[in-house]
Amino acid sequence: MPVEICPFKDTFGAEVQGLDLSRDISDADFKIWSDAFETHAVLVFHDQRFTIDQHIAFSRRFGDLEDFPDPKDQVNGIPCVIRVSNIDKYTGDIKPVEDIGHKSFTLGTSAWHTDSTFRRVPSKASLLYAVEVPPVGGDTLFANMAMAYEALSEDKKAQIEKLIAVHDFEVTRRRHSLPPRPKAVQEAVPPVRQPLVRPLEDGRKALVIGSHVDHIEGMDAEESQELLDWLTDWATQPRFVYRHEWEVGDLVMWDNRCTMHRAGSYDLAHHRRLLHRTTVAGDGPLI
């Protein structure tokens, strides 16, 4: 079956058909996949069954993979594969909703964010695979930051063009009065400066915002938060958003250079949800 790229109607993103990710992928088929990724920003593969090693292997064709510093979040002790789940990795039971580590994770992922903007080199892509999904809810929403930037007025573009924001993974924990992460984990990902607007390889530009932003340099706290809130509201209008309803066996790949995402709610206390994610590192720092 030939590989076919089927763009979604009335939104951005596309479904990839005819590609079995459990098999070796030819250079020609990989080029179709890679080209589609650059064009559509979000790609969906249905009915996939592959091993963790295969997940790592096809992800690495896009570049080096990021490691996750906290062992409790790793899949089988593999640093480059993270568990996105409400299931305890050791007992297999659903975690208590008030568990500090779990609460921090769910609060963080339910807010609009882009993976790894808190790293000096922000990531290129994420590849998320559904192992278990709840019967209702737990969708993932994606917002296109390039489309959102392009639709801004020229005055607003001029206002934000040269601004720098500080990103810090600890900021979500502070906002929700949660204890800080272990010192070693904090030291592995200290606060970093990122441009509020980044250039893309195709000549477009994209907003770099989301819940990892602590503040904008040169602004007082209130002014900074006001602008960040306005930009987030602007960028997450329905015309810029794609909602993915998960099925077991789905792989979704998205472009962290030009999208933001968040997890939709579901019954955390009674329904199981387990996904595995790899993250492709970026090519270099933005500043």
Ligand code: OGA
Second form
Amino acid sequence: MPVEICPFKDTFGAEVQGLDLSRDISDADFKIWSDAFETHAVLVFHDQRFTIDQHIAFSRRFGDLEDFPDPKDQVNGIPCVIRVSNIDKYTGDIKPVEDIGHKSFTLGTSAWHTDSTFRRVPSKASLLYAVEVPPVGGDTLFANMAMAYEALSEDKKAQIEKLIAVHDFEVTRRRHSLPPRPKAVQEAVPPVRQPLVRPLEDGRKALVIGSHVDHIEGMDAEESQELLDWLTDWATQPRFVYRHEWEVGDLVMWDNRCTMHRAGSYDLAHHRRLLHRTTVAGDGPLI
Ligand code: OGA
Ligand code: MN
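Right, the form predicted alone is done; let's see the coordinates for the form predicted in complex with the named molecule.
Next comes the full complex, this chain leading.
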């Protein structure tokens, strides 16, 4: 079956048909896949069954993978495959909703964000695979930050062009009055500066905002938050958003250079949800 890229009709993004991710992918098919990734920013594959090793192998074709240091977040003790889940890895039961680490992760992912903007080198792509999904809710929403930037007024573009934001993984905890992580853990990922607007390889530009942003440099806290809220509201208008309703066996790949995403709500306390994610590292720091 030939590989076919089927762009969504009403939003950005596309479905990839005719690729079985459990098989070796030829260079020609990989080229179709990577070209579609560059063009559509979010790609959806349905009905996939593959092993963890295969998940790692096809992700690596896009570049080096990021590692996650905490064993309880890892799939099978493999640092580059993270569990996105409300299920405790060790007991197999649904986690208590008040568990601090879980709460921080849930609050963090349910707010608009881009993966790894708190790293000095922000990531290029994430590949998320649905193992268990709740019967209702638990969608993932994606916002296209290149489309959102492009649609800004020239005045707004000029206003934000040179601004720098400080991103920090601890922000979610601070914002929700959760206790901070130990100092040594925090120091492993210190706050980083990122431009508010990044150039893309094809000459377009994209906004770099989201829940890992602490503040914009050179502004007082209120002014900074006001601008960030305005930009977030702007960028997440329905015309820039694709909403993915998960089925078991879906793999969704997204471009972290030009999208934000967030988890939609579901019944965390009663419905099981387990996804596996690999994250492709970016090519270098933005500044
Ligand atoms: C992620 C993430 C959202 C979701 O895996 O990076 O933000 O819907 N997930 O689980
Ligand atoms: Mn995420």
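Computed from a predicted model, the values in this text were never measured in an experiment. Each form is matched to the other, and the largest set of C-alpha atoms that superpose within 1.5 Å is called the rigid core. Only residues modelled in both forms are compared. Numbering follows the first chain given and starts at 1.
Fitting the two forms on their core, which runs of three or more residues have every Cα moved by 2 Å or more between these two forms? The segment that shifts (3 or more residues, C-alpha shift of 2 Å or more) is 182 to 185 alone.
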